[in-house]
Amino acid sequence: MMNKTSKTHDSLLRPGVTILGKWHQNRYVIIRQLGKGAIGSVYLCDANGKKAALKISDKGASMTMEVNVLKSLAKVQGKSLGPSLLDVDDWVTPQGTTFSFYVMEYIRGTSLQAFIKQNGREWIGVFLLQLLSDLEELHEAGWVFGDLKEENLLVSSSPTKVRWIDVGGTTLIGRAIKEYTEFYDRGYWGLGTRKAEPSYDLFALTMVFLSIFYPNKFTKGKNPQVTLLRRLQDVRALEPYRDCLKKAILGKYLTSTEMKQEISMAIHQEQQKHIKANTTRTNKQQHKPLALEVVGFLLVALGYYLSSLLIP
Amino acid sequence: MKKGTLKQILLITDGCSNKGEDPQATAALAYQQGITVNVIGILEDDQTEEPEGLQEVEEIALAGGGVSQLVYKQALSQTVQMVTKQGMTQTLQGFVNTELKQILGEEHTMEDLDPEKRGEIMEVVEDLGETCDLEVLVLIDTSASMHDKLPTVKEALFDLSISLNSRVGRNRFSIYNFPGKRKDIDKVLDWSPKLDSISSVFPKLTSGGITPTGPAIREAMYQFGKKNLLRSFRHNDEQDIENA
Ligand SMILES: Nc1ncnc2c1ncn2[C@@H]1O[C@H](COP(=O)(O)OP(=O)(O)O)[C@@H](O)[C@H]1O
């Protein structure tokens, strides 16, 4: 896509340029660019003293929509979901331009697909499990995600928790999804409509643990439905939680309870097969230490999730 | 609450008009009439800086209160309803400051009101691009370099018809290609709620050489109902947001 107004505030945005807030007269220097988006560009800061994220545009309405979207996610009671929101105002340039921004929690984190190459698929479990709690949790508030995908999630660390960042999407139960990524999308896969319900959340949940396996992602071919489903038979790591995430694919569950309980199901499982292998094994000194790796893993990951329950 | 109907011509295009009046002109005249006119410009795969035939689709959604974009044919059904969605969002929000500069002077637009306050009104904007209804018309140029691009518009078109359905307010799509057999536009897709039909229609298009986008875009305006078209439906409009 090409657009013309992507030179305007990066330009101007060096490191060590203060923004002054026109309404609310609160300074941030910026660090370095955290990254670009398709409504505008987020800076590393130093808010007076503190680190925080700074996103800027020229796309005043789309911002105030994000803006609208952070302070409803803030009142949904319990733990954090997406960053929390600091400050909202206009920086007007030496020139004279009036760019919108928002300040918002500097979430430090890696991508789902390096932390998994790095710390083992076993983490796969925990991390569905931690985003569907943080899904049940978001659509019980009336929202729907929406652009759910592996660039939108950070993987944070003490404790370690996927974080989401771009809210962007975030769209009310009922209403039509805000914004979308074709590869995440079940309307482009031909597998649903684009109403927020909390089935196309799951849908992309799917699609995110897909992609980590598929980084260069694959087009949809004569029949989306087949290619995805073999594409999912592919994946070796994916296979204890197959069942459920083939359901997902086809919009079976309604909600992320339903299959939140499933995918804590299916690591139990998988647990009592490992301790089942190892017990046969016991004289084979060279498998023990990789049986109980596993069963140590699987252990942590049901861990997570029970605290994920206790901890409100 | 009664909600307005958004009107919208969708001009689909990959090159310069050259034929008939000016196509700002007519873009300018439906926007009167409370049409607003989306204008998107197809690329070649081969093109990397904005070519000269293509320069007059941002002019003409300027003229026409609408949106535009340059873009690549693989990436035209995410333009086709971010294009279609940021126009309804225009529209409502051009009611909007009008309402604004009613109440607090010429010279204030949303810009001029704090975030807080900002917000809540694009609440309301947000509002009411979900649930107003909404008739699009597509216009496709067809004339014959955009023979290989057809499918995919076609393919764009019914993705758009997924997304808008996804709304609570009503829909309704036609579509047109113009230059006509014989007029300046040609029927392919009388109004109706959904485009899946458009598969059987689509392979009946026929390529030619000229490209007469300002006298398309006039006749287009004369199909949202002749009815409607002088009651200028900014004025309902306007109400219902007084009464939101
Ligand atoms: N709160 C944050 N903390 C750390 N990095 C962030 C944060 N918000 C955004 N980023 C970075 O900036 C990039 C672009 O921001 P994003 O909000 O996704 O833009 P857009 O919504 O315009 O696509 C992200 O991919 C991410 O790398």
Ligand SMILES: Nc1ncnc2c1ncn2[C@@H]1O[C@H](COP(=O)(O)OP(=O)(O)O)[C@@H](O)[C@H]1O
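Just so it is clear, the structure is predicted and the values come from calculations on it, not from any experiment. Residue numbers count along the first chain shown, from 1. First, how it differs from the form predicted alone.
Among Y106, Y188, R230, A38, only Y106 lies at the hinge, the spot where C-alphas switch from fitting one rigid part better to fitting the other between the two forms.
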Contents of the next structure:
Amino acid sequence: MMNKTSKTHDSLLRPGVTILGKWHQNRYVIIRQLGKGAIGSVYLCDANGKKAALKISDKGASMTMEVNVLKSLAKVQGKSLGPSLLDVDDWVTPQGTTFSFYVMEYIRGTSLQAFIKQNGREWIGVFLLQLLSDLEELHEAGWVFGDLKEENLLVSSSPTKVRWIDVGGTTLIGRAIKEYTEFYDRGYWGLGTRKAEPSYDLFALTMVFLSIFYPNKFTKGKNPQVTLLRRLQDVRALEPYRDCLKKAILGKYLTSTEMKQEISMAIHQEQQKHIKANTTRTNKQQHKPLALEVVGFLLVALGYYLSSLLIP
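Can you now output the form predicted alone? The one shown was the form predicted together with the ligand.
Chain alone follows, minus partners and molecules.
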């Protein structure tokens, strides 16, 4: 819930309003609100002719923690796992109230659901592998993403890559998860604690890919574990990765590295299966181009992703 002070800055920040940083004197013109949550609100703004995302709140301590998380993510293997941090400052309103804000890179992109619907389910394995690589680095740096959900991810282009757009739930390993969304939270499903550990993120990652095929979500039912496994079983597009995703739901992976290795094997097996089906098919020449196309797409997509890892 937003408190009264948060509502005040929401009512003040209308399109066209200019925020002047108290310390750095940088100006940001509000374009529109992008979203809001427990910590604060995020706005699209104009920063000297360039679009940026500005997050503002009256909760200074929480904002400082988020800034520290962004700085930490920027140092992970020299890659930017989250949005690039551009500025940190305070804004004093005409009424004399002070709010903390920070400005970050505005990431343009498409939702996972829309991208996969448009470009094909062959990308599921590519994105699973990429997100597991990112989580691997994050976990090794001592953090858990926490509030991992489809709404906090966007697929950007050049190269095609999943980007994280909100790090507000990121928590140091060993502590209690500070921000979560019920559908993606294993505690809600009765399948684990809310302790920040790699397995918490891996459960949420599975729920991200389930949410792609269940956009309206679904309820727990009388037996949450049975509900989840049945829903997973019913999604044909997730069949190649079903065993891995089931293990993540049940908390069988201790590290993201374990799951990443098994997803890689699943992708390889899927490629081999298509190749074998193509080479053993007889008297069905008309189907060969399709099979070759599928295999080619898998290889190209995987190569495209692997090459993107070289780009910070």
